[in-house]
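What follows is one chain in structure tokens, specifically the form predicted alone.
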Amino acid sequence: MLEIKNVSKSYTLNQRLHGKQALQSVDLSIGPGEIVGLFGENGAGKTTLMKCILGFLRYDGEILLDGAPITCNNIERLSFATSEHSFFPNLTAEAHRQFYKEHFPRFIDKRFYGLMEFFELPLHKLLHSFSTGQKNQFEVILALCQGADYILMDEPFAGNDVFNREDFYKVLLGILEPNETVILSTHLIEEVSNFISRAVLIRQGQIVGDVLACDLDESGISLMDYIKQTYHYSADRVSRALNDITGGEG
């Protein structure tokens, strides 16, 4: 169980200005086997929350993994895929596999080679020669093959075409073990609506929605409609903006 208890995070802009409150008293528990979609506007706090979980940022509050703080003793149970690219650009994919296998004893060779073949990625080319989309694919592969129990993904599919993304969701559902948990932050809401088991909504650093996909199905509400309702989305905002800009002309 991943437990986030009363977690807050602020960024200091400078000595004269007040800091930006990125997270405000976030409480969230995520159990094994869940596929959680983390949704929110730009700047809502999604990436900050993930980086706090991983220990990349200091924060107030408590984050526990099966009741224990996340330290060097259990950090290998977490993996992270991000479009920021955290691999070694001057190593090949195969060299990365060997490096990861040395540092993560639970590394899954069979999954690695299967996903490399699925994405049609070369094993013996240097990573800096990969396209942006290929780099993002490889980042996801490393996160999925590390052997982690909790796999965090922050906008991992940037630069990938819709067919690759759609096929990948199907493959991912087929390879995940029952105890593996995925926390996926993305703006591609409609694409992942049939993939996730739970949706968590964050806005201005606070959790404003948390719902199981099966409950949405039973109520007949789509994920997009649930998000719009929770965010009090105004259906006429476009027409009002155009009216303000054009003065009602045309």
The other form holds:
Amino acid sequence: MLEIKNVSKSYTLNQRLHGKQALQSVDLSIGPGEIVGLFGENGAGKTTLMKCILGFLRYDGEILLDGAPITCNNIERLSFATSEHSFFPNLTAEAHRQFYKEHFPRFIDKRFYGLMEFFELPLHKLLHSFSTGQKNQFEVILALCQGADYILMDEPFAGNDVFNREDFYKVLLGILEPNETVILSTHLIEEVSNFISRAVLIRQGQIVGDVLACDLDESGISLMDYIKQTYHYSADRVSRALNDITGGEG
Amino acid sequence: MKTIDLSRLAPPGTAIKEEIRRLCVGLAGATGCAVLIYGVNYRNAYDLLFDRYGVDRVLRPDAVMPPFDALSWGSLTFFYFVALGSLAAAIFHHFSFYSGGSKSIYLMRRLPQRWELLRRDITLPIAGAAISLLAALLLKLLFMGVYYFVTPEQCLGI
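Could you output the structure for the form predicted together with the partner chain, given that the previous block was the form predicted alone?
Below: every chain and molecule of the assembly, starting with the one above.
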């Protein structure tokens, strides 16, 4: 169980003084086997939350993994795929596999070679010569093959075409073990709504919504509608804005 | 003889051969400067030990060679400066390596081996600085050898 308890994060003193923190008293528990979609507008705090979980940022509060703080003793149970890419550009895919194997003994070779073959990625070509889409794919492959229990993915599909993404969702669902948990931050709400088991909404650093996919199904509300309701999205805001801009012309 | 895999002592994907080449070029340059500076200082001081009578040189009875430290000062100081400057530049380059082209710092900070990041960042720069200082020491010994064996015994300074 990943437990996030009363976590707050301020990047500047000004943020802290004026109560506009990047994260404000976030409480969240994520259990094994969940596929959690983390949604929110740009700057909502999704990436900040993930970086706090991984220990990249200092924060107030507590983050526990099965009751223990996240340290070098259990960090291997978390993996991370980011749109910024965390691989080494001057290494090949095979060299990355060797590096991961050395540092993460639970690395899954079979899954790695299988995914590399499925997505037709070259093993012996330097990463900096991959296309953006290939880099995204490889980043996610590393995160999936590390052998982690909790796989954090921060907008991993930016730059991939829709067919590529569809393939990946299907493969993801097919290969995950029952105990593997995915926390996926993305703006592609409608694409992921069919395979996530839980949706967590974050806005201005606070959790504003947390719902199971099955509950949404039972209520007959789509994920997009749920998000719009939670955000109090006004459908006519665009027309009103245009009216203001154009002065009601045309 | 077991060989050391230098790639395990540097950020993954670093052009180690290029770093070694730069170190060698720096050492060669610093050595050349040190030899030149000391050579000029020693030659000038040596010439002052003699009086010239045409093509002949006669050792002056009261001639004293300046102390070794006075002659060598400046030549090796420059050498130390280059060695330490290279150390700082290499460490900075290694730390900034993880933010160029991608954010591999996120991977390095997730490693269970907590000292891996630091080890890969500073090992080669420190080794380079140590080699530089060793080279400076050997040069100093060479310069001392020249000072004590070339200078007429009766002219040796304190």
